[in-house]
Structures are given as structure tokens and as C-alpha cells.
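Next up: just one chain, as C-alpha cells, the form predicted on its own.
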Amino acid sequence: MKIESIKIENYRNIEALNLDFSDVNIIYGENAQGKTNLIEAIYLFTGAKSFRGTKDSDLIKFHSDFARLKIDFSDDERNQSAEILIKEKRSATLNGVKKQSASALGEEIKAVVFSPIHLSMVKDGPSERRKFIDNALCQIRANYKNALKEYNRCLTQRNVLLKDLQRNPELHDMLYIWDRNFAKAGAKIIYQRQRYVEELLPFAKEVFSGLSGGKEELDIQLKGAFEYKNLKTDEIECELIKTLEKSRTDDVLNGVSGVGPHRDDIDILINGKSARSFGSQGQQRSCVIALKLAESSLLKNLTDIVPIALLDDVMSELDEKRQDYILNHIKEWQIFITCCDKNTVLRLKEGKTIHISNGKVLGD
């Protein structure tokens, strides 16, 4: 898939903008000039909300009543167009036909985004790493979102019961019932996550090796209350029930569920050592880039849709060799890169450069 062009009206600091794109697109300029706004506008066509966590109403340029985005894009079969209108909320059309919701565009347009906020995958706690896997699985497994919703429902109900047990011990028998429901729902989540990590790892290793010039090796491992590898869903369910039984006393005492996929983590290792504890800033950034680009490759393999890659401020804290790999050695999909340093742009061997200042294109 390729974004051929975009037209923007009244979006953040961009009043009016028309751009054509190449396979590799470098968007450069000083901070707060509109570089990230441009790739954020592209990302909205995946049907997702802003990766910056912004409300739709805040995407409209000050003193304007609406924002409008339009792209022309192509895939292996045909040329298409999509449009998003933002007022109090978003609405969308595809090839002139109104969609039921803007999120429905995600069926046609896939993208993987890197932003500095995603460094929390390495730097912060387990919830950010679980979120990465869950969001990726929601794009490729039609049933995963429902499975995750069911698990969270079971988790909430079990936690409510655990708190009630402190005042009403006679409810204890109900806990056995909810443990069964909890384990059945949790096993589906664990199994899908473990499969995804195993499928993602070869792609992530390849990208990370390229970034490090073959000097470093990346590994990722899903960690939980017991060993998940090589277990089927029903086997995970049985093990999870045993684990819940062992933790039952502590769970009742604390009023929360202490084990389950909501407590799992993903170890990210460089040469066998924790990237979080021992990785440099550049290594940690390389880990996230490798995982994001691996997500893109795996998405392509599993869905036959080639996603676009949106890399915001990706060059910071990377040495020249790692920057060169990103600029000149990623060939499988269309890529958009934002950066501040013009010298970085000069090392691009093939592609398009776009200079953004105050929401306008100065030259390319």
C-alpha cells in the first residue's frame, strides 16, 4: 500500500497543505513547526485515535469550525481515496461512500507508528509492553479484541468478589466459579500473546542486527506466572487455575488478582541483558524501532497488506550508522520520517525531502 498524496485543511497549525509522496519521505524542520502534525494526520486514516492521545476537537486549527483530511492511496488492485472530516467528532468516506465510523478506515489502511512516547515500552513498566502486543494483535486477529474485553470483564468481577469476601466469607464458593471463567478467558490472551512474540522475534532480530551493524542481538520473551512456551490453550487454562489456587489467600487478603495476563511482562534483552536496566539511550531507541518495524513486517505477512511506517523524531540519539540503516536500507514499505537536523536529510540516497515551517512547505 502507498499513500500517493494528502490534502489538509485547518488541521492543528496547518491551514492548507497539498503534498505528493514518494516511497521514502523525510519531513524536516525545527521543533513545533508541523512535522509531527503531518504524520499524525496520515495515521488517522488507520481508523485509530491520535498516537499523541489528543481529543478530536483539539485537532482543529484555532478559530476554525472543522478540519478536513483527504488522501489518495493505492494497493495492488486499485487506486482509492479517503476523506476525514473532524468537527465535534470524526466522520469518514471511502471512495465517496460514507463509512459507518472513521475507525472503519482501518480495514483498508494499515500503519505502524514510532513516536518518542513509545520509548516507554523499554523505559517504563510492564503495562506499556503489554499494550504494544495487545494493540498489534487487535490489528491482525479479528477475535482478539473481544477476547481481551471478556478477560477484562472477568478480571473486574473477580476483583469485586475478592473485596466482598473480606466482609462476606460465605461468598467463597463463588470464587471457584469465577476462577474457572477467569482462567478460560486468560488462557486465550496468553496463547495469542505467546504466538505473537514468537512470530515477531525473527523480524525484530533482523532489523536490530541491521541497526547495530551485526554487533548486537535482540531477544524478547513473554514472562508470566509460569512458562508459556509450547503450551496449548487448554494446557494454559489448567496451569492458570493451579496458579490461582496457590495465590488465593494473598488475593483475598489484598483484594486484587495477583496473577494472570494482566500482570505479564515482556523482557527485552540486548546480548542477553535487560535493555531497560543496561541499554544506552541509542540502544533503547533501537529496540523500539526494531519492534515497530518488525510489527510492520509481520502485519504484512499475516494480512497481505503492506502497512506504511511513520517514524517521528526517530533519528535522535542514534549514531550515523543506525541513521543510515533507517534512511537507506528499509525497502519493503513506504516510510515517513521526521527529523530536525538538515544534515541527516543530506545522507538520504533516494526519496523525497519535505521542509516544513509554521505549517507550510518551504521546499522539497
Ligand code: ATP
Second form
Amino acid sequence: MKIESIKIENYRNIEALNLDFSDVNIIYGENAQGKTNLIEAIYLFTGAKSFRGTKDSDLIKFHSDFARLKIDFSDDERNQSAEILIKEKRSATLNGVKKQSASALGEEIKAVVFSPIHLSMVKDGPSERRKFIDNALCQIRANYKNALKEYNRCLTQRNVLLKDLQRNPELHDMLYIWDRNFAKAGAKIIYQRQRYVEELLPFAKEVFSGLSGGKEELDIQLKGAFEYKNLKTDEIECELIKTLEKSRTDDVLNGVSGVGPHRDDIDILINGKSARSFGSQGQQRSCVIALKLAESSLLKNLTDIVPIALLDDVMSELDEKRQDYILNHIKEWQIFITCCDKNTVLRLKEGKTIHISNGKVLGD
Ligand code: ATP
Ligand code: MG
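Here we have the form predicted on its own; I need the corresponding form predicted together with the ligand.
Up next: the whole complex, starting with the chain shown before.
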């Protein structure tokens, strides 16, 4: 998929902008000029909320009462256009036909985004890593979102019961029933996550090796209360029931469920050592980039839609070799990169450079 052009009106600090794009696009300029705003505007066409967590009404330019974004995009088969209008609510049209919801555009337009916010995937605790896998799975497996909802419902109910048990021990038999529901829902999540990690790994390894000039090896492993590898869903369910039995006394005492996929983690390893504990800044950044681009490759393999890659401020902390790999060796996707450093732009062999200042394009 390729975004051919964009037209922006009243979006954050961008009052009016018309731009054509190439396969590789570098958006550069000083701080606070509108670089991230531009790729954030493109990202909204995936139907998602801003990757910076901003609510829609705050995306409208100060003192304006609407924002309008329009793109022309193409794939092997046809040229299409999509438009987003943000007023009190966000609405969207595809080829001039109104969509039932703005998020429905996501069926046609896919993107993988890297933002410095995503470094928390390596630097912070397990919830960020689970979020990465869960979001990726929601994009490729139609039933995953519901499976996740069902699991969270079981978890909440089990936790309520655990707290009640401290006052009403006679409710103990209920716990056996909830353990079964919990294990059934949890096994589906674990199975899908394990499969995803295994599918993602070869792609992530390839990008990471490219970034490090073949000197470093990346590994990722899903870590839970027991070994998940090679287990089918019903086998995971049996193991989870056994694990819940073992942790029952502690769970009742603490009033929370201490085991299950809500506590699982993804180990990210560089040459066998934890990237979180031992990785340098550049290595940690390279891990996240590798995982994001691998997510993109997998999406392409599984859905036939080639996503675009939006890489916000991806170059900082990377040495020249790693920067060159990103600039000149990623051919599979249309790619948008923001950066402040003019020298980075000079090393781009092919592609378009867009100089942004105060929400306007100054020319290549
Ligand atoms: P950096 O290099 O620091 O990341 P950037 O070029 O990516 O900078 P942006 O995040 O795109 O900068 O933001 C540019 C400016 O947009 C900021 O100065 C901010 O105040 C402004 N801005 C944000 N929201 C709005 C809005 N709703 N209306 C007008 N301006 C806004
Ligand atoms: Mg920025």
C-alpha cells in the first residue's frame, strides 16, 4: 500500500498543507515544527486514536472548529481516497462514501508506528510488552479482541470472588467453577500469543541483524508460569488449572490472581542477555524498531495488505551504520521518518525529503 498524497486543514499546528509522497519520505526540521503532527495525521487513517494518546478534539488547530484530512492511496489493484473530518466527533469517508465509524477505515489502511513512547516496551515492565503483542494480534486475528475481553471478564470475576472469600469462606466451591472459566479463556490468549511470538521472531531477527551489521542476535520468548512451547490450547488449559490449584492459597490470601496471561512477560534478549537490564540505548531502540518492522512484515504476510511504516524520531541514539540501514535498506514498505538532523537527510540515497517549519513545508 502507498499513500500518494495528503491534504491537511487545521490539524494541530498545520493550517493548510498539500503534499505528494515517495516510497521513502524523510520529514525534517527543528523541534516543535510539526513533523510528528504530520505522521500522526497519516496514522489517524488506520482508524486508531493518536499514538500520543491525544483526544480527537485536541487535534483540531487552536481557535478552529474542525480539522480535515484527505489522502489518496493505492495498492496493486486500485487508487482510492479517504477523508477524515474531526469536529465534535471524528467521521470518515472512503471513496466519497461515509463509513459507519471512523475506525472502519482501518480495514483498508494499515500502518505500523514507531514513536519514542514505544521504547517503554523494552525499558519498562511487562504490561507494555503484553500490550504490543495484544494490539498486534487484534489487527490480524478477528476473534482475539473478544477472547481478550472474555479473559479480562473472568479475571475480574475471579478477583472479586477471591476478595469475597476472605469474608465468606463458604464460597470456596465457586472458585473451582471460576478457575475452569478462567483457564479456558486464558488458554486461548496464551496459545495465540505464543504462536505470534514464534511467527514474529524470524522477521525481528532479520531486521535486528541488519541493524547491527550482523554482529548481534535478537531473541524473544513468551514467559509464563509454565513452558508454553509446543502445547495445544486444551493442554495449556489443563496446565493452567493445575497452576491455579497450586497458587490458590496465596491467591485467597492476597485477594488477587497471581498467575495467568495477565502476569506473563516477553523476554527480549540480545546475544542471550536481557535487553532491558543490559542493552545500551541504541540496542534497546534497535530492539523496538526490529519488533515494529517485524510486526509490519507479519501483517503483510497474513493479511495481504502492505502496511506503511511511520517512524517518529527513530534516528536519535543510533550510530551511522544503523541509521543507514533504516534509510536505505528497508524496501518492503512505504516509510515515513521524522528527524531533526539535516545530516541524516543527506545520507538518503533515494526518496523524498520534506522540510517542515512552523507547520509549513519549506521545500526539499
Ligand atoms: P520534535 O522534533 O520536538 O519532536 P515536532 O516537529 O515533531 O518536534 P510536533 O510534535 O509535530 O513537533 O508539534 C509541533 C507543535 O504543534 C508544537 O509546538 C505544539 O504546540 C503544536 N500543537 C500541538 N497541538 C496543537 C493544536 N491543537 N493547535 C495548534 N498547535 C498545536
Ligand atoms: Mg516530534
